[in-house]
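Here's a solo chain for you in structure tokens, the form predicted on its own.
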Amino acid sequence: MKKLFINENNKQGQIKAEIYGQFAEHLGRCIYEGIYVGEDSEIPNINGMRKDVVDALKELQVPVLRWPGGCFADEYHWRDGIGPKETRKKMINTTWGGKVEDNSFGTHEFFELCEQLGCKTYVNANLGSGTVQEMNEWVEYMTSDAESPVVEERRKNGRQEPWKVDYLGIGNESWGCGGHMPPAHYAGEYRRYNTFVKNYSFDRPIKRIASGPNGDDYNWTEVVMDTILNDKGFAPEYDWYQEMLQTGLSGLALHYYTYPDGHVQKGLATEFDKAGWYRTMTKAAFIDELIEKHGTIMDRHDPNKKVGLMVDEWGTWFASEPGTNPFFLYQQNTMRDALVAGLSLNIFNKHCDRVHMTNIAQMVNVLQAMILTEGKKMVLTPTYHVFKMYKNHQDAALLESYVDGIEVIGAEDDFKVADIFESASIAEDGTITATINNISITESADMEILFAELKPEHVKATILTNKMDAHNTFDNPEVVKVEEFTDFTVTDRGVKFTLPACSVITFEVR
């Protein structure tokens, strides 16, 4: 028997509710249709955004959402999507098919919706096409409360106090399609478009967040960290100016993808077999040594880890649906797509000091998207079920856990990964979460969770489990569903159960 220990007395961290944050990008499906139909739509809706997908995505306890792009971001030109709608400017959408781009989802739009969700902001600025100014004046545009004339813009827009942005990214993906730059170039780049990125509220400052490496690319890690931090080949500024004007670099954006075929022979979400899901596995969880090792050149930089490791893109990436336009990236999406969300998850909870948000891609229509939509039609997904049914751990202290009698499975050499993921979490009014996966498709765990010294009073468990190929459709929505576990017995020292192969498990003990 496989046994878990929890220590309810050893608290190691807080897991930032931001690790559960969402991205929703200006591509295919997912702004358009997905989230936002217009005012005039006879799809239910309230300013434009869509009922039924908000209400959903309310369950989920979203905590921030990062918008516009991704690759998009980097040609997005905000004044573009501000006005009347009838004389906003359209654009080509050069990075995700030509499509032509309307603007009528903007920046008001985009506050709104967040104003919806009652979410975070993370708003990703433009530094590969765009200048210091049109940057410098989009932060003033959206949160200054001065009598400019920027502002006075703003109001007569429609909007008179000024938005909150509680992330801003600058730049996206600059070694790639924000401008192919080397990692000094980039970050000379960044401290110039930063110096003019300005706080109008010091009770409400803005957290800079810079393009961070593709993967395993640990010298941009090392340079980037480096030239920012440490002013290497700049002139010194004194900590203090920085501290009191609130601009330091809070965080550094991690982008990693599981391709289980590679990058150019991806496969399709449903059509896989036994090794395909195996290599998924193994590599959804090589974000663990990512971390690992990306953290430990941050803490040579930044020992007190007040700089996060924001991996605000990640997820699976297989072959678009066949039928609909390979530049959209709409795929299904099924218990594979579970385990790798409930996986990460749990990594992500264990490095929780380094980690201070992640953003699955994407919200709606996009890679391992949470809701599908089909005109009126929506579905939730199977990874839609796994955050919530993770959304206690947010903002919860971590505890400290490990499995006793893991083993490491797979139908290749290459490719063998650990039979159970799990992390445990504890919230202020004392209910304990653990949330656990077994990856095995063929075998379930006899398995034990054992406490420092809790005598469990209050248990209740949600499951959800399928074979490794079951998705929901827009014809049967809930083939794979949460449903309540009740096939565990409670000890004095905890609980014992088997977790049936395939699946995602979340106990609640008080």
Second form
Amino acid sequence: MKKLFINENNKQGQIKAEIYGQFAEHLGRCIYEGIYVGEDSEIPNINGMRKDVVDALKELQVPVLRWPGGCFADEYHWRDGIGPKETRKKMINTTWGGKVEDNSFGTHEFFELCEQLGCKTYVNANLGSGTVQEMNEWVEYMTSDAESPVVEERRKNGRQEPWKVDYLGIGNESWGCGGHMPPAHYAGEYRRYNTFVKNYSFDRPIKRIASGPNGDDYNWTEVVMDTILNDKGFAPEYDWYQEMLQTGLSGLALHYYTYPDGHVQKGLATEFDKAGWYRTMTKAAFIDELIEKHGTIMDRHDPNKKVGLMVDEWGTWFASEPGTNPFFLYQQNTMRDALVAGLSLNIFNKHCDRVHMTNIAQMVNVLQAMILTEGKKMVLTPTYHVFKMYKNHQDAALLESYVDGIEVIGAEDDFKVADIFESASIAEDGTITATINNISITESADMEILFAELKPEHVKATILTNKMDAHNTFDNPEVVKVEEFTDFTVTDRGVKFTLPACSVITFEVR
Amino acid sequence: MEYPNRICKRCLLKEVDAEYFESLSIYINSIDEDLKVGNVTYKERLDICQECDKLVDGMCSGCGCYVELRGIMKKNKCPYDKWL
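The form predicted together with the partner chain is what I need now, so please give it after the form predicted on its own.
Now the full complex is given, and it begins with the chain already shown.
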């Protein structure tokens, strides 16, 4: 019998809602067709946004949306995406598959989407191929209420009031597609660009996010954190100046993808064996070590943890579905993705002191998506269901928890992983949510949840379980779905149950 | 795979990228004949695709598929129901 101890008396920090954030890039069919179909589409839409997709996403309580990239961000010039649509510049998205980008989804459309979703906004600005002036004016266009030519232009384009930019990414993957910069060079560029990103409203300052490390590039974290936070140069008033203007660093972006078979020869999302399953889980669980080690470096420069580690690109990356444009990154989504999402979110929850936001890649039709679309049809993926099962964690307090009886399992010596992942939180209304994953594809697990003092009175649970490669298709969209889980016994200290193999369970206890 | 600087609306892949079409053809030829539609149906489907604005550089923007592959499979449908 495995025991999951939950100490409801020990709150360990707030799980920021942004940990459940999303990412939408101008890539493949994520924005176009997946989210935005235009006002004249035969697909039901509100101001061009597909109604079916937005309605489904609202069920997830999407807390924040990152846009427009990704690699696309450092090629994106915001002026191409404003003004009358018929006059907007048409270009070829050379980063992602040569698709024609007609810029019909631009700044105004992004904020319209966020308003429909009711989420915070995370704009990733162009440092790689843009200019300081371009970034400065985009921020002014979006957030200023002053009388200025740029603001007048926004008003002329139909938006009177400024929008709120909650987060601004200053460059993306600046070690790679964002400019191939060494860390010290990037950190210097960050400081220069950031100086000209103004807060036009001091009661809602923009939180600034620096391009962070690629996976385990710890040197990047060390150099960028040190240069941005510690190097005062010839301006000893630097800290005071930033404090006054509220322009300090809020986040460092970590990108980490799960490639079970390596970056070059990727296997298909739906075709894998037992060894492939455990390779995937082992590599996904590596995010725990990455957060620990990058976090240790960040602790030296930021002991009060003001700067969040923003995992603003993560998820599985498999081969594109056969017959689709390989640069569109369209992949199916199975129970394997569900467990990757489940264990990753549990890990993020447990590191909520340092992880302030994550953005899974990506929201629709790209990589580990919530939703797949094909013309008028839409299908919810197993990953979508996990996000829905976890939504109670948003803004709840993390509770101390651990499992006694964890086993290390796997099919290959080099790829062994814990069989159980979990996290627990308590919401303001006193509801305790525990999310538990059984990584084993063959073995169920007898388990007992034990609370410190709580005697459970009301317990309900949901489960997502199926074969390891089970997935939903447009012809059969409910193969993998959330079901009520009732096969448990409430004791005077907790709950007893059997956790099926290959499953994600959510308990809500009061 | 390199992308030309111009785009070709309503064009099949074989018209815009012969090299990539060659590799797609090898894949299509390897598919079990029982899973594929006959030549007449295949041509009818591709003719409809070539009248559609969603077809750009051989790819349907409704589903992200190269239509020469999507159209050959019996089980497939047009994402906008223009052929079944």
